[in-house]
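Presented below, as C-alpha cells, is a lone chain in the form predicted alone.
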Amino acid sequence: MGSCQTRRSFLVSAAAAGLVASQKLSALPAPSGSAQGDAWRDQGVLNLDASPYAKLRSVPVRAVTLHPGFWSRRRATNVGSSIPSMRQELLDHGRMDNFLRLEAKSSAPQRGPVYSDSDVYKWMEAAAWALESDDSPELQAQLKQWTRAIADAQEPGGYLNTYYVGNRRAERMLPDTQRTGHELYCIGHLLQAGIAYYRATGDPALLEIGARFVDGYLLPGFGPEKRAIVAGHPEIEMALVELYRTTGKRQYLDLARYILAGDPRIPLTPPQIVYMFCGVPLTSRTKLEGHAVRAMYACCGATDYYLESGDATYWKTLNTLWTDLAEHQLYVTGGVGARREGEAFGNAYELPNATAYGESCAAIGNMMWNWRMLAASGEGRFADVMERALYNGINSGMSLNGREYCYRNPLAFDPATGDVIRNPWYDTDCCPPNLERTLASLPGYFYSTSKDGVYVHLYDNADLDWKLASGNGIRLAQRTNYPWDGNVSLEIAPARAEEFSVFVRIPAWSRNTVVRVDGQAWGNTVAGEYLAIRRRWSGKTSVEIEFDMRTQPVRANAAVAEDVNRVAFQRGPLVYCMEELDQAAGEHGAVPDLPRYAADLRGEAEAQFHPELLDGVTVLTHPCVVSRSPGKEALYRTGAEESSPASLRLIPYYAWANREPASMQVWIPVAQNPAGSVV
C-alpha cells in the first residue's frame, strides 16, 4: 500500500463518516451485561489483536497485578498523591472553568495557553488507566462529572475547543492556526482519554465526544478535496489509528494516513518542516530534528499506521530514524532533546549536560515509540531503550512524593543559576499528567503475547493472568527485588498442558546472564535479545534468571564533546549521578565542589542498599581523587594539580532533586596520572 491515499478512497470513507456524525459509536463492543459481552476488557494500551503487522499483542492493564516492589510504590504514590493533587491544580488554574464558561456555569475568563484542554484530557486518561488496576468510586465519579462538563461544552456540529471561541471563533482550523493552535493535538488527547476510559469501564461516553468531533466536524470539512490539514503538533495520528482499532471504522485509519502524508496546499517553510516534524510525507524524513516531542509522537503515529498497513516505506523510514536516535541523539538516561530553544533535537552527538532539555514528555514519547517498534518486531533493542527511558529519564520527572515534576531533565545542575527544577505546576502543564498516565498504564507494558507464546519485557513483582493465542489460560508470576537485585524467579502455569515459548528479555547491560528451568541451565543467553524457552508446559514450572548486576562505567562516543574524559555509572537498568549532598565536605567544611571530583577507574564500585534514603535506594561508593583548591584560585594556572584520594557516593539519577537544592552531575571526570593518561 502506498504512503499517499487516493482522493477517491478518502472521499468515500469521509462520506460514510458523515452519515454517523450525530450517532453514537455503534461499532464499539457493548458494555458489560449487554448482548455483545465485555470485549472491551481484553484491550491493552494498544489494541493490536487485529493488527496484521503486529508480531506482539498487548495484554490489558487489568491482566497484570503489581505486588510490593519498585514500581508498585511509584504507582501507589501516583494514585494517592499525584492524580488527586494534579486534579486540584487543574481546577485552581482554571482548566475546567474553560469548559464551564461555555455552558454559562462559570464567569471566569479563559485561562492558559492554546493547548490547555489537553491538560484535562491527559489527567482523565491517567485516572482511567488507574481504574483498571484499582476500583475507585470517587475517581470514577470525578471522571463522570468532567465527562458531562466536556459533553455540554461541545457544539452541535462536533467542534470542541475552549480557546477558539468568541472572538477567536473565526480562527478555527485556519492554516496558521493549524500550525500552532493545537486543535487536533487536543482532540487527539481527548480520543486517547476516551479510549482509556472505555477500556477501563466499558463506558463510551467520553470517547463518543472525541469521535463526534472527527465524524461531525473534521471528516465532512477537511481532506484532499476539501480544506487541507496539517497536524501542527503530531498526536492526532496515533489517536486516529487507535480509534480505528477500537471501532473498526476504516475512515479513521485513512485520515491518519492522509495527515502523515502531508498536504502541500498548506505551504511550510524549511524551518517549520524541521520544527513541527509534520506537513510533508513522513517517509521523506531521514533524521530526527526539530521539536523532540513532536518528532516522537509523529514516529508513534507512523508506527501505528505501519502496524495496520504493512507499508514497507514506513518501516524503512522508521528504522532509519530509530538508528539516528540510538546512535546520535539518545542520552544515557533515555532522554531526548538537547536544546532549550525549540525544545529540540540538536545535531548528531550534540548532547550537552547542564543545558540538556530532556523534556519529560519527550522521554515518554521515546518509550511509546519503542513500545510500538517492539510490537512490530519483537526485537530486544527496542525494549532496552524503553527500559532505559522508563527507569531514568521518565522516572526522574516525578518527585518521590508525587507532587512536584521536572519539565526538563538535565544531566548536570547547579542551583546557583536560580533554576527550580521541580515544580507542582507549569503553565505549559503537559509533563505532569503525561507522567501520571504513563505510571497508571505501566502494567500493560510488562508482557505481550504472540502466536508463539508469551513475552516478558520488564521485571518486577508482576503477576500475569491472561491467555495465550490458542485461548489457553496462563498465569505467570514474577518474584524479584529488581532493579536492586538481578535475581528473578518466574513461575509459569498454563491452564492446560501446551507447547509454547516463554521469551525472557536479556537486557543489553547484562554481560553474563544465567537462566535455569526447573533447576537446569537453559540455552545460551545473548545480551540485548530475548531468550526463547520453548517446551511443553504443564502444571507449574519455575524459571530462574540471574542478571549481571556489576556496576559498569559507561563512556560516550568521542564525538560527544562534553563527555570526553568523563564517565557515567550504570548498575542494572539504573543510571547514577552524584549530588553534592552525598559527598564529604570540602576543605574547612565547605560545600563539596563537584567539578573537583574525578573517578579513579582502577577501583570498583561497592553497592549497598539504604532503606532510609530517598524511599530506599542502592548507593554506589566508588574510589576517586579530589583536587585541592588554592585559597584564591586564578582563572588559569600552570603546574601539576594536587589531589588526594576519596570516595564518590552515587545515587540513582531518578532520585536527584528530592532533598534540598544541590549540584548534580551524571558524567564525572576520570582521574589522570601525573603523565596525563587516564588511570
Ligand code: FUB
Second form
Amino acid sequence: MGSCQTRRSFLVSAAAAGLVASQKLSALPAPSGSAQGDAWRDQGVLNLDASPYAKLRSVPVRAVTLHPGFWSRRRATNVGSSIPSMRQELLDHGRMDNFLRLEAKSSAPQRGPVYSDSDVYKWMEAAAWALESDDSPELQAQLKQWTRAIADAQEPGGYLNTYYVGNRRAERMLPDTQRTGHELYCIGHLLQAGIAYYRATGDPALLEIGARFVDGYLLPGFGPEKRAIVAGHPEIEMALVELYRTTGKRQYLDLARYILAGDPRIPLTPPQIVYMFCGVPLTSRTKLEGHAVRAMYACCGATDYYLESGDATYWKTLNTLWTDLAEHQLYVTGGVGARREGEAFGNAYELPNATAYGESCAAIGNMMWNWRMLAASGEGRFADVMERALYNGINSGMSLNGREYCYRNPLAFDPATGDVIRNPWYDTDCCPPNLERTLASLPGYFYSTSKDGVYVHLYDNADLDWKLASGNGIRLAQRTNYPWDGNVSLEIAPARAEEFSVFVRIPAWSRNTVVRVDGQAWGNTVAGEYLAIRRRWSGKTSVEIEFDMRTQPVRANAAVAEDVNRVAFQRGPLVYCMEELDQAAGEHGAVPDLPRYAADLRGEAEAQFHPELLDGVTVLTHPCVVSRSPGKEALYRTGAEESSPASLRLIPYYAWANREPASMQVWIPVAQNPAGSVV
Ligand code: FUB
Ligand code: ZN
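Having seen the form predicted alone, can you show the form predicted together with the ligand?
Let's see the whole complex now, leading with the same chain.
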C-alpha cells in the first residue's frame, strides 16, 4: 500500500487536532526509523507474535495479495460497493450526526439503538483493513474525518458514547446500563477499529481514542477493588486482549481476565446469565446457549485470553463448548443460532430450516472464534468450521452486488411469508459492517507461520510475501480455480534455502487428496488434518494438490427433526441449495413447488460452471422425482403417491436471493419407494 502516515507525522497532526500529549498511548511501538519503528506493518488480524500459547502466528493482511478469483471478486465488491454505500447509509441514518451533535456541529436528534456507535466503528474497521490491500486516498480521508469527529465527541475524562449523554448521562455504567446498554461493546468495536487503522497506516489516532476511554475512564473507576463491570454483550474482552498485544500494557489483559471471570457484585438473573453469556466465570460454562453473537464473542475473548495466559481451565472449557458447537449446534452452512426469540442457540439438535435465525454476525463470530482456536492448536478441525462458515453462512450475508445484506440466513425460505431477506440497511445494523470488515481482512486468514514453517489454510489465487520464524523471507504463490475446481498449485520460494514445513490443509470434505512435490507424490493425506511437507526448500518448488471435488449428499444426525430423510448437497467447501427459479416449470407450466422435489440418490450430481449465472457459479444437476399434484390437494390423503422423474438444479447457498424473490431450500427430501425405503 502507498501513503502510510508515520507516527511522527501523526503526532504533529494530532497536536494540531488538539489531542493532549499525556493521554497518548505510552507503549505503542517507537516512531518510524527506530529499530522497531514499523512494527505495526507486521501485525496481522490478530497480533500473536508474542503470545506464548499461540502455536500459529498471523501474517499481516498486506502480506497476502489476492489475484483474480473467487475472493478477489467478493473483496472488490466489498471495497467498491459495500463500503462506500454503507458509509452513505450510516450518514443518511444519522449515525455520524450522533457524534457531531455532541460538538454542536449537528442539530439532529440522537438516532438509532444504544449500540449505534458500534456500527460506525465496524465500518471504520472495514475501511481500515481495506487500506492494507489498496491505497485509497479517498478512504484515508474519510477515515481521518470520522476519526476527528469521534475524537471531538470524546469527553476530557475519556468517556465516549453518543447515547448516554444529556438526560441519559446519569445512567452511564449503572449496573442496569451495563447489562443492556452496550457501552463497553461499543468501546470494544472502537478499539478493534483503532487497531486495524493503526495496523493499516501506522496512525494511532483512532486507537488512542479507545485507549483513552480505557485508561482515563474505565481503569481508574472500575475493576476488582472499584466499581464492578459486567460486559452485557461480550466484545470488550477480545478487544482488550488485542489492545494488550498492541501496546504491551498488562492492565488490559488483567481487565479482560476480570471481565471474563464475572463479578458477582453485578448479579444477573439465571435467564440473563444464559442470554448474555457473561457475568459468571466463563470457565463455568458447559454448553453454548443464549444470544449467539454474545456467546461467540465471549468465546473469542476467552480464547484470546488463553492464548496469552495458557490457563488450562480455559482451554478445557473452550474445547467443551467447541464440541457442543460441532456436535449439536452448527448449521451445515456454518451458521449458528437457531432461534429468532433471543437471537439464540436452541437445544441440542434444534436446527430448524425456515425459521433458522443464523444471524450473519453469529456466523462471523463463529469464524473468529475458530480462527483463534486454530491459532492455539494448529488443528484442522477448527479451520474446517472456519471454511464452512466463510464460504456459506457468512458469504450468503452479502448480496452479489454488495449493497444488500442478510441479517438472518435461513436454510429454507418462502417469499409468501412476506419476509424480505436482503436489505441495504437495518435499524440494528450490526451485520452489514461486520460482513464488510470480515471480507476486508480476509487476506489475513489465508496463511500463518509457526516455529516449524508456514500454514496454508485457505485456497484461492493468493500470494504470500512474508517471512519464516527464522526471519528468512518466503514467497508462496498459489494458483487455483477453487472452489469450482479442486486443483491447487503452490510455488514455494524461500529467500535462502532452509529446512521447514509447509502445512497444507486437507479439508474434512476431501476424502481422497493427492499431494505432489515437484511432481512426486508426497505422504498420506488425512481428511481434516494438515499435511506437513517437511524438507529443505531451496529455489522454487512446486506443490500440486488435487482435492476430491465429488458432490456429496450430507445427512444430518437423526435427532435433527427437520432434516430426517433429507440430504444437503456439498461440493468442495460449498453447500448448495435449490431455488425455485432454477427448477423446470411444473405440470402445466405451474411454478415449481419445491416441497414436491425429492432427490433420487441412485443417481449422481453433474457439475457444470455457468459463467453468466450469479456472477459465475458451478450448478449441480441431480436426478430427482417430483410428486404430482392431483389438482387442489387435500390436507391429508391416502393411496399411492404418483411421481415423475426430473432433475434438480442446485446453486451455491451463498448466491441465493440474488434474483427475484423465490422459495429456497437446502435440505432436500430423499425419494422413497412405495415401501418406504430410499430409492
Ligand atoms: O446487540 C448488538 C447486536 O445487535 C447483536 O450482536 C446482534 O445480535 C443484534 O442484536
Ligand atoms: Zn448482526
